[in-house]
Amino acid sequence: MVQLETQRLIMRQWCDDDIKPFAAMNQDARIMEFFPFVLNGEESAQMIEIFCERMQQPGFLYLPVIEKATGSFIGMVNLTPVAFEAHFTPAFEIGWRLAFDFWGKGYATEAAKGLIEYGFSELNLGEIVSFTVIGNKRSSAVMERLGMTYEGEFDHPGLPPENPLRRHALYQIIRAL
């Protein structure tokens, strides 16, 4: 099982203590602003079960992020194959979601950077993508701080045409040789 550490963070396997703070995060409208809907406690617990099942397959990482100084659950980070077909697939996607109290501290960038380094060094990936809803300036800023380059826009095929969250910005980082 994968466990990663950065200067301030630990990314590890899920445990029962993660369910409650993960559910609280998924019920916070500020955090879920650019997602199609918020999740209730049961849906969040089911999502963790799905994460754990998928992590049994090579190349799927959904890791809780823990603040070293306090031991607090602060969010999650993932590195997974993109689950839909698009002009840039097949590809691996880096993503993150942090509890509101931990925004603005550089934790999303730090966690994602650690997982990108793992993807390049341990999974031997040549490139990693990330995408977000147009208008999600916070996530776009994290992508840029990670050294990712803007590659254009696309319509997320998992959302219907009338959904205002359908249009996404695509970013990419290529492994240095």
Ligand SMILES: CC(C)(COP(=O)(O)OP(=O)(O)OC[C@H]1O[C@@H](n2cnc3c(N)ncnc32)[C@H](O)[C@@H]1OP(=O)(O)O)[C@@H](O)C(=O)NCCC(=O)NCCS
Contents of the next structure:
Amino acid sequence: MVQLETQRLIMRQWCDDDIKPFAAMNQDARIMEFFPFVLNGEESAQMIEIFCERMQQPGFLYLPVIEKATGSFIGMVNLTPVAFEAHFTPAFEIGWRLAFDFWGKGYATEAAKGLIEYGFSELNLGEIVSFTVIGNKRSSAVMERLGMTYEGEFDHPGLPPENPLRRHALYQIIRAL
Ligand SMILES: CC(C)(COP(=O)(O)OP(=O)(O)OC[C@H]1O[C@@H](n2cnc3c(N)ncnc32)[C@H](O)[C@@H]1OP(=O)(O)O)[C@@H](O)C(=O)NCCC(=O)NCCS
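For comparison with the form predicted on its own, produce the structure of the form predicted in complex with this ligand.
Then the entire complex follows, led off by the chain already shown.
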């Protein structure tokens, strides 16, 4: 079972107490602005089950992020194989989603740094990508703070041409030798 720790955060396995705050996050329009869907409470609970199932396979990590100081669930990070084909796949992607009250504290960058270190040192990955909808400046800013390099734009193949969320910015980080 993977458990990661940074200065202010713990990333651990899911537990029942995470369902409520995870569901609240997935129904918050400020958080879901750049997602093509929102999830109701039941769908969020099912999503956690799917995460746990997928994590049985090596290399799939979907981890809740806990604030050490309070024990609060503050969001999630993931490090997983990219689930579609594109010019940069096969590849591992990193992602993040935080509850609104925990934005602006450096937590997404801190959690992602821990996960990238794990990906390089324990999963032996050579590189990790991340991507986000062009307008999602906060997410691109996390990628830049992590030292990822901008690799251009692409159309997300999972979204139809008319969808305004289709165009994405791609970033990459390569393991130092
Ligand atoms: C994307 C997302 C995780 C970014 O959150 P964020 O709070 O902007 O990013 P961080 O947690 O890295 O915090 C960085 C900010 O904290 C500030 N900060 C405050 N205290 C800090 C500290 N001790 N250490 C580091 N940074 C700190 C930084 O200066 C920075 O502020 P700024 O945005 O005003 O420049 C968040 O906006 C989110 O969950 N969005 C919705 C979901 C989403 O779109 N996910 C991405 C899909 S691709």
